[in-house]
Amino acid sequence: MAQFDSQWMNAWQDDVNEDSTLPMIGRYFTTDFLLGFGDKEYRVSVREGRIERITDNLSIETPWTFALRAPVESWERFTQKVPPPMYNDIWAMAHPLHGRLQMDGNVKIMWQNIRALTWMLARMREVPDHAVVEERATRV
C-alpha cells in the first residue's frame, strides 16, 4: 500500500518525469497544485508538464492554484494497479454520490490542463512497493 509520505511522493515525481507522453500532453500545463492525502498535503510545481518540485513545508501564505483533496483510504483505492468502481479516476472519487475527492481553487487550470493532469496521476499506480521507494533519496 502506498503511504503518500516524501520518499513516495520523490518516486511518483520520478516517474512522472521519466514518462515519455507528458511532455507532449502537458507542454502547457504549468502550475503549482496542491495534493491532499488526508492531513498530509503537498505542493506539486509543475513546468510544462514536468513536476519540478514536491514540498511539503507549507503554510497559508504558499501559493497553489487548485487543490485535490482525499481521504488516504481513497487515494490508496486509487492507485491500486486496477483500482475498484468509484476509484477509477478523480471524477469518479468527486461525483456527488460518492464525495471522496474535493477540489478547491482555480479549477479552470485544472480543466485545462485535464488530459496531462489525469495521465499525471494515474503514474501513481506505477510506484513501486515502498521497500523499493525507500531506497531513492529524500528531496521533499
Given for the second form:
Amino acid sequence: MAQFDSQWMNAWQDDVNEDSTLPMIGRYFTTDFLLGFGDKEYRVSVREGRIERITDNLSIETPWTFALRAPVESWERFTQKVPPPMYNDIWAMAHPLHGRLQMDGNVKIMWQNIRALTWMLARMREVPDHAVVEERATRV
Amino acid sequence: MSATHEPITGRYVHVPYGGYEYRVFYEEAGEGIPLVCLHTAGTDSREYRHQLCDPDINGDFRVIALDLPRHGKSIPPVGFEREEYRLTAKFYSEFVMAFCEALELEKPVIMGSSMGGNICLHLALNFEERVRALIAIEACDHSPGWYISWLEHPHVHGGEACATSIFGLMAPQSPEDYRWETWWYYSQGGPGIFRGDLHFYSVDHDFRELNDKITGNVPIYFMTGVYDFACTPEMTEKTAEKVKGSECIIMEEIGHFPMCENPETFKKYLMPVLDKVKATERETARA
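Condition change, the form predicted alone to the form predicted in complex with its partner chain:
Now the full complex is given, and it begins with the chain already shown.
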C-alpha cells in the first residue's frame, strides 16, 4: 500500500516529470495546488505541466489555488494499478453521489487544467513499490 | 487490392416536429427488425459504430443510429444562437418517435445509453404501443449531480473539460484506444450541448414517482456496467425492481459507455438480449 510519505511523493514527482505527454497537454498548467491524504497535506507547485516542487509543513501562509482532499483509503484505491469501481477517477470520487474526495478552493483553475491534472494524477499508479521508494532521498 | 469499406450507410432525413423540419443525420446497416440506437449526452451516433458493423447484429436487425439535433451532423434549428439549450424528456421522447415515424419504422426496438437509457423509461410510459422492446443501458429513475456549469463555462475549454469529465466513467479494463476514442467524441460537442443534455439527464428526468406506472407490456432490458459512477448498478437495480416487465443485467469490467468503450465485452451481454427479442418476434409471427 502506498504510504503517501515524502519518498512516495518524490517518486511520483519523478514519474510525472519523466512523462512525455505532459509537456504537450500541460503546457498551460501552471499553479500551486494542494493534495490531502487524510491528515497529511502537500502543496504541489506545477510549472508548464512539470512538478517544480512539492512542499510539506504547510502553514496558513502557504498559498494554493485548489485542493483535492480525501481519506487515505480513497487514495489507496485510486492509486491501485487497476482501481476498483467508484475510485478510478477524481471526479468519480468527488461526485455528489459518492463524496469520497473533496474539491475546494478555486476549482475553475482545476477544470481549466483537468486533462493535464488527471493525467498527472494517473501517474501515481506507476510509482514503484515501497521498497524502491524507500531507497530514495527525500526532497520534499 | 480493393478498398476496405464498412457496411454503414449515412443519410439525412427531414423530421417534422413541433412545426419545424429538422435535418437529421443517421447511419444504418443491416436488415431485419429495426433497432434504433440513441447516443449519450453531448456526443453522437459514432458511439455505435461497432454494433452497426457487427454481422452477428446487423444480420437480423436493421441497426440505425441517429444524431439528435445539435449533435454530430444534425444541425441545430434556425435561431439556436438566441436560445439556451436545455433538453427535456418531452422533446427527447417525442423527437425519437418522430424520427421513427419519418423512417416509417414498424415497432422498432430502441436501445440507448445514459440519457438514451433514461429516455427508455419515458418511451415505455408514453409510447408502449409503438415500440417492440427497450434496451436501457446505464439507466435509472434519477441520476443527479451532472448539471454543472464548468462544462459550458467560457473560461474553461469545453472540449477538454467535457471529455475528461466522462473519462473516469469508463472501466480501466476497457481497451485504451476505445476509451480515448470515446474521449475524442466528447471533445467535439458544440458549446453548451453536453450541459444542455445533462439538464434532461440530471434535472428533468426524475422518474421516481412514475416507475410503477409502466404497464410491463413492452419488455425493458436494463444493462449497467460496474464502473458507472453516474448510474451505479445499485441505482439501476433499484429502478428495475419497480418497473414491471423489466430485466436487470449488471456487466462486469465495463463502465458508462459499453457500446464504444468495450464493444467485445458488451457484446457478450447484448447478444442474449437480442436473442430474446428475436425469440419474441418468432413467437409473435407464429401466433
